[in-house]
Amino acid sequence: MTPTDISNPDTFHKVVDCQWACPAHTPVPEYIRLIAAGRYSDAYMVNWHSNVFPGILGRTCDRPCEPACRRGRVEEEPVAICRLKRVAADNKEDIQARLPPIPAVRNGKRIACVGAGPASLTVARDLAPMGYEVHVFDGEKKGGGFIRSQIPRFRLPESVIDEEVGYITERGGVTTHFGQRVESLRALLDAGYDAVFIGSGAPRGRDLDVPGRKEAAANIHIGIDWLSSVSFGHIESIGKRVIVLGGGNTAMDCCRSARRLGGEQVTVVVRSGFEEMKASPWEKEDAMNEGIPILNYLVPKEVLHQGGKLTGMVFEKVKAERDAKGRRTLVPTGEPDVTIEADDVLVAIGQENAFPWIERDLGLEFDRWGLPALNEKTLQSSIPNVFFGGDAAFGPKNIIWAVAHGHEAAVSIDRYCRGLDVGERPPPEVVMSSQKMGIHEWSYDSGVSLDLRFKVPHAEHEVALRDIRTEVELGYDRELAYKEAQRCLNCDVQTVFTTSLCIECDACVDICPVDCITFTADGEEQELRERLRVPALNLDQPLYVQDGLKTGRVMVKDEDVCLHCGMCAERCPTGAWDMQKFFLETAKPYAGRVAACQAQ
C-alpha cells in the first residue's frame, strides 16, 4: 500500500469523525475540552468562528456530528456535542472585545445579500471584517429569517437569536434592510452591487389537494406560515382537536405548539413508517413524551366538511412494498379507512423554492425543479456576480448546512471580487502540536470514562405546556456538563507514527485495548484489510500505513476503531509513537482565524 501522507489535511481530519461529518467543520474536542476545563467564553469562541450561532444551534441543531461520534463504537449514545455546544452559549462571559474588528475604511465594495437568514448572515458576518459593505435585505421586521419565524421559542428563546445575530449586525460593516423585501433581482443588479448573495430559504409550503379541501379552507392551515404566525403572535389560539401532516421537524414544531396553544387532543400522521419519517429521533421523543401519538401509513384520502366547517379527515391505510431494485412504494393496504375527527388541521408536508421576484429573461439557469443552476463548490450561479445558498441553493435542509453555504459564498464573493479565480479554493489551517509534557504525561486527559449519556434537564410538563415561550430544554448545568464532557474520547489527539525511531518492538500492539495496530508484510489494501489483527471492516475510513521498517514490514493502524487513549505512545519506549492535537479550521475569508479559534 502507498504510506498515508499525513501532511494531507483530509488525513487526520476523516479520523475527528464529529468535526468531518459537520458541514461548518465545527473543531468539536477542542471546544469540549475548553468546556471540561471551565473556559467557557474559549469554548463559545471556537464555536463562533466555525459555526456563527452556537446558542440557537446548541438548542436546534440536526447534530449530524452525534452519529458520527466515536463514542458511539463504544456504546450505544453518543456524546452529547449539540448540548455542550449550548453551555458555552450559556455559560460565556461578554465575548464582544473578541469578535474580529470591522474596519474603519471600507474596500470600496459593495454585497447585497437577499434574506436575513443564516447563510445571508454568515456572508455578511465573514466579508465585514474584511472591509466590505454589506446591505442585508428582508421582508420581516429583524433579522434571523426561519431561525426566528419557524422555530417555536418553547425551543429557541428570542434573546438567543437577538443577542447572535446582534454580534453580525450591530458592530458596523452591515447595513440591514429590514422590513423592505427585494421585488427584482434586476434593480438589485442595477443598484450597482458587486456582487449579491440570495439566502432567501424556502418559503413556500406544499398544500394539500385532496377532496374538501378548499370547502374547509378556513380551518386547514399550511404549517411553515402557521409557525410565522404563532412566532409572531399573530395566533394565540388552536381548536381543541388538531391534525397535524407530516413527518418532518416542521410537523413536530406545529403539533406541539398546537398543544400549548389550546390543543388537547392533537395527532400526528404519517404516510410513510415511523423510521422512515425525515424528523430528527429527539423530535419525535419530545412529540410523544409530551402526549402526542404518531400515526404511521395513512394517506389523506378526503377532508370532511359540514357547512363549509372542517370536521375532520379521512385515511387510506397502507404498507410499505419494495420491488426487484429495491424501490419502496407504498399501497393499499385494503383495511377500512381511518376517520380522524378535527377542529384544525397544520399541513407539514414540505417546502418549496419560490423566486417569483428573479426575472426569467436575466440569464440565471433554472434545472427542472425550479432551483438555480450553481456551481455546488462555489456557489456560482450562471450570472458570475450572484451566488446562493442555504435552502434557496438546494431546497430544504437546516442551519448548519445554512452557515457552511454562507462561508462558501463568502470565500467565492471574496475571490470574485478581487479578481481571483473563484473555482479554486484556499487550504484549510491547520495546526499539529505534541501533547507530551514528560516520560508519561501529557497535556489533555486521555482516561476514558465509563459514563452513560447524561439526560439534559427538562422543565416540568405542567409548566412547560402552559406557556408556548416556556423553554422546555433547561440544559446543563456546569456539573453535568463537565461529567458529560468527559466522554468524549479526544479524537482529535492523533497517534502520529514516526518509522525512524521504531525498533519493532512490538510493545504497541500488545498494550492496544481495540487491537488496531498491526506490525505485517506489505500487501493490497483488501488483502491487507483482512489479515490485520482485527479486520478492517469499514471501507470508508482509510488505513493508517508506514513503511520504511528495517524488517521491511508496515505498521497499519485501523483508525475506524482506534479509542486514542495514548497507550500506544506512552508504553513505547523510543518516542516513535507521539500524541499530537490537530486544529484544523475551514477557510474563511477573514485573517487570524486560527490564532483567534485556538486556545492557547
The other form holds:
Amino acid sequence: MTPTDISNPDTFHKVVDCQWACPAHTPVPEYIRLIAAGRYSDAYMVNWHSNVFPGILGRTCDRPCEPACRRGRVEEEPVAICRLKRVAADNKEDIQARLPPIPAVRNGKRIACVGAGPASLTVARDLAPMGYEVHVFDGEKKGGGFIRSQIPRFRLPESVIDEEVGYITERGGVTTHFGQRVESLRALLDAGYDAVFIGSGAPRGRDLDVPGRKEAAANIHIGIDWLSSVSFGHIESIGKRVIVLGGGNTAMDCCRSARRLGGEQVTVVVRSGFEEMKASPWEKEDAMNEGIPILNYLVPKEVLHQGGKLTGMVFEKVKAERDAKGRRTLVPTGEPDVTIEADDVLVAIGQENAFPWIERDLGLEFDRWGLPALNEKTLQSSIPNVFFGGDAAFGPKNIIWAVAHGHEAAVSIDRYCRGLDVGERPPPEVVMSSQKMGIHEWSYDSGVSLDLRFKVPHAEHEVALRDIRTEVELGYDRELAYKEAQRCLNCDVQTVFTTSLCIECDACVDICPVDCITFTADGEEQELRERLRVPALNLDQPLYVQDGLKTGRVMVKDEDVCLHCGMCAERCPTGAWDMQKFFLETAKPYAGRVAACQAQ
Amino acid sequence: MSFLPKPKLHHPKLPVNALGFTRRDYEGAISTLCAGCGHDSISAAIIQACFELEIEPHRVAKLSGIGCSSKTPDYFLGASHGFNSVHGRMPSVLTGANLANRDLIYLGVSGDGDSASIGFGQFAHSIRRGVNMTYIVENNGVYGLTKGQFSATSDKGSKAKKGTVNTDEAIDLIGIALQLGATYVARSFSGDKAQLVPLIKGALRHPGPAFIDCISPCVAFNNHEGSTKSYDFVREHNEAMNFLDVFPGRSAITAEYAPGEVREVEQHDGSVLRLRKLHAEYDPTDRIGAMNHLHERKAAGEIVTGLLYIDPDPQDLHSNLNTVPTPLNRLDDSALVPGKAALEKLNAALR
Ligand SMILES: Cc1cc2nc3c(=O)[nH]c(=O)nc-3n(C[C@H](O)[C@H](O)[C@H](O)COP(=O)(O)OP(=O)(O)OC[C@H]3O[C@@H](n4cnc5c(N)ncnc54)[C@H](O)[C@@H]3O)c2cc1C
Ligand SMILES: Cc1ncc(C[n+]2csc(CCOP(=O)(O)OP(=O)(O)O)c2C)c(N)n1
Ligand code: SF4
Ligand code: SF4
Ligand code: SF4
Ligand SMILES: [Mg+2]
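With the form predicted on its own done, generate the form predicted together with the partner chain in the same format.
Every chain and every other molecule in the complex is listed next, the one we just looked at coming first.
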C-alpha cells in the first residue's frame, strides 16, 4: 500500500471525525477541551471564527458532527458536541474586544448581499475586516433570515439572535438595508457593486392539492408562513384540534408551536414510515414528549369542511413495498380510510426555491430544478461577479451549511475582487504541536472517561407549554458540561509515527486498548484490512501506513476506533510514536484567526 | 510505566471465545516495566494463548520469583491464582502447589537470573522431577531489575552496555532442560508472537514438564551493539526449525499440507500439535538429535528457535509418585488424617 502522506492536511483532518463532518470544519475537540478547562470565552472564539453563530448553533444546529463522532463507535452515544457549544456561549465573558477589528479605511470595493440569513451574514462578517463595504438587503425588519422568522422562540431566544447578528451588523463595515426587498437583480447589478452575493433562501412552502383544500382555505396554513407569523407575533392562537402534515423539522416546529398556542389535540401525520421521517431524532422525541402523536403511512385524501369551515381530514392507509425495479413505493393497504377531526391544518411538506426577482434574460443560468447553475466549490454563478450560498444555492439545507457556503463565497469574492483566480483555493491553516511534557505526561487530558452521554436538563412540561417564549432546553451547567466534555476522545491529538525510530518491540501493539496497530507484511489495502489484529471493516475510516521498517514489514494503524489515549506513545521506548495536536482552520479572507484560537 | 490505567473500552468487534470472554478479559494490571521491555510482549502472548485456548482464568496458577520477568504475572490473567515467591524459589513453590492441587494449570514465570543463577538448582530439580507445568524463562541475559549485571545466560564475549566483555561461559537452559528430561522444550523470541503464542498454547496443553526459553530483550540494559540478546541481534541470527499450530482436536484441523512438510503430534488430551517444518531433516521427537543439533548450530552462531523437542506421551511427578487423582483440598478429613492405626501400619511396613 502507498504509505500515508501526513503532510496532506486532509490526512489528519479526516481523523478528526467531527471536524471533518462539520460543513464549516469547526475545530471541535479544541473548543471542548477549552470548555473543560473553564475557558468559555476562548471556546466561544474558536467557534465564532469557524461557525459564526455559536450561541444559535449550540441550540439549533443539525449537528452532522454527532453521527460522525468516534465516541459513538466505541460506546453507545456520541459526545453532545452541539450542546457543549451552547455552554461556551452561555458562560463566556464579553468578547467584543476579541472580534477582528474593522478598518476605518475601506478598500474601495462594494459588495451587495441579498437576504440577511446566515449565509449572507457570514459573507459580510468575513469581508468587513478586509475593508470591504458590505450592503445587506432583507425584506424583513431585522437580520437573521429563517433563524429569526422560522425557528420558534422556545428553541432559540431572540436575545441570542440579536447578540450574534449584532456582532456582524453593528460593528461597522456592514450597512443594513432591512425592510427593503430586492425586486430586481438587474437593478442591483446596475448599481455598480463589485460583487453580489445571493443568500435569499428557499422561501416558498409547498402546498397541498386535495379536494376541499380551497373550500377550507381559512383553516389551512402553509407551515413556514404560519411559523413566521407566529415568530413576529401576528398569530397568537390556533384551534384546539390541529393536524400537522409532514415529517421534517418544520413539521416538528409547527406541532410544538401549535401546542403552545392553544392546540390541545395536535397530531402529526406522515405519508411514509416513522423511520423515514426527515426530522432529527431528538426533534421527534421532544415532540412526542409534549404529547404529540405521530401517525405514519397515511396519505392525505380529502379535506372535510362544513359551511366554509374545516372539520377534519381523510387519509388513505398505505404500506411500503418494493416495485419490480426494487424502488420503494407506497401502495394502499385496502383498509378503511382514517378520518381525523380538526379545526386547523398546518402544511409542512417541503420548501422550494423561488427567484421571482431575478430576470431570466440576464445571462444567469438555472438548472432544470430552478436552481442556479453554480461551481460547487467557488459558488460562482454564470455571471462572474454573482455568487450564491445557503438554501438559495442547492435547495434547503441548514444553518451550518449556509455558514460554510458563506465562508467559501467570501473567499471567492475576495479573490475575484483582487483579480485572482477564483478556482484556485487557498489552503487551510494547519498547526501541529507535540503534546509531550514528560515520559508519560501530556499537555492534554489523555484519560478516557467511561461516562455515558449526559442528558441536557429540560424545563418542566407545564412551564414549557405555557408560553411559546419559554426556552425548553436549559443547557448544561458547568459541572455537567465538564463531565460531558471529558467524554471527548481528543481525536485531534494525532498519533504520529516515525519509522526510523521504531525498533519493532511490539509495545504499542500490546498496550493499545482498541487494537489499532499492526505490524505486518505489506499488501494491497483491501487485503491488508482483513489481516489486521481486528479487521478494519469500516471503509470510511483510513488506514495510516508507514513502510521502511528494518524487518521489511509495514506499520498499519486503523484510525477507526483509536481512543487517542496516548498509551502507544507512552509505552514506546524510542519515541517512535508522538501525540501531536492537529489544529486546522479553513481559509478565510481575514487574518489572525489561528493565533486568536490557539490555546495559551 | 504509565500513570493511568489502560482504558477499559475495547474494539467493538473484538472476538469473543466460547466462554464469552474477549482477549482483554485475560489482562492484568498495567505493566510497570520499562516501555519496550520484551517481557511485556511475552505477557501479551500468554494472554493471547489463554484466550485462544478458552481457559477459565480461575483454573490457572501463575507463580514467579524475583526480577522484572517475575513481576509480570501481575500484568496478565488478573483473575487467576498467583504466588510471587522469593528469588529463585518459584520451582519449589510450584512443585508444592502442584502436589497439593493437581487440577490447576501451572504456569511458572522466571528470569535468566532467577533460574540460571540463584535458582539454578530449583529449576533443575523441578524439571527432572517431571512437574506438570509450563515453565517460561524470560531470558534477557541480564539482571534487569538490579540494573543490568551479566546473568548466567549471557553469551561469552558479549558486551555490557558500558562495554565490559563477559568472560564467563553461558548456561544454555534449553540444553539443561533437554538433558534433565523436560518433555516439551521450545525456544522463541518475544518479538515474534506468531511463533511464540502457539508454543505457549502447546506448552499449556502439554501434560508434563514444558520448558520455554524465550529471548526477551531488556531495552534498558541489554539492547545495544555487542549484545547477543538485542532486538536486532536476535532477528539477524534467529533460525526457526519449525512453525507450530495447536488444534484442540483432530476434527479442528483445517489447512492441508503436502506430506513431508508437516509433522503432527497428538498429545494425551487429544490436542494436535502440527509442526510445519522449516528444516526437513530436523526431528523434534529425537532428544539426542535435538541436543546435537543445538550445539552444532550454536557453534555456527545461530539462535535455534521453534519446538525443539516433544515427547507425546510423558510421565509426570504424580504418576511417578502414584498420588491420589483427587486434589488434596477435595479429600475429606478421614482421607487426609487416616488416624493412628494407619500410621502404625505404615511405620511397621518401613521397619
Ligand atoms: C421551520 C424551520 C425550522 C428550521 N430549523 C432549523 C434548525 O433548527 N437548525 C438548522 O440548522 N436549520 C434550520 N432550518 C433551516 C435554516 O433555517 C435554513 O437552512 C437557513 O436559515 C438558510 O440560511 P440562508 O442564509 O440560506 O437563508 P435564510 O435564512 O432563508 O434567509 C434568507 C433571507 O433572505 C430574505 N430574502 C429572500 N428574498 C429576498 C429578496 N428578494 N430581497 C431581500 N431579501 C430577501 C428573506 O427574507 C430571508 O430573511 C429551519 C428551517 C425551517 C423552515
Ligand atoms: C535472595 C535475593 N538475592 C538477590 C536479589 C537481588 N535481585 C533482585 S532481581 C535479581 C536478578 C533478576 O534477574 P532476572 O531473573 O534475569 O530478571 P530480570 O529482571 O532480568 O527480568 C537479583 C539478583 C534478591 N531480590 N533476592
Ligand atoms: S492513542 Fe495509541 S494506544 Fe491509544 S487507542 Fe490510539 S493507537 Fe491505541
Ligand atoms: S512501541 Fe515504539 S518502538 Fe516499539 S514497535 Fe511500537 S513504535 Fe516501534
Ligand atoms: S530493566 Fe530491562 S528487563 Fe527490567 S523492565 Fe526495564 S527493560 Fe525490562
Ligand atoms: Mg534477566
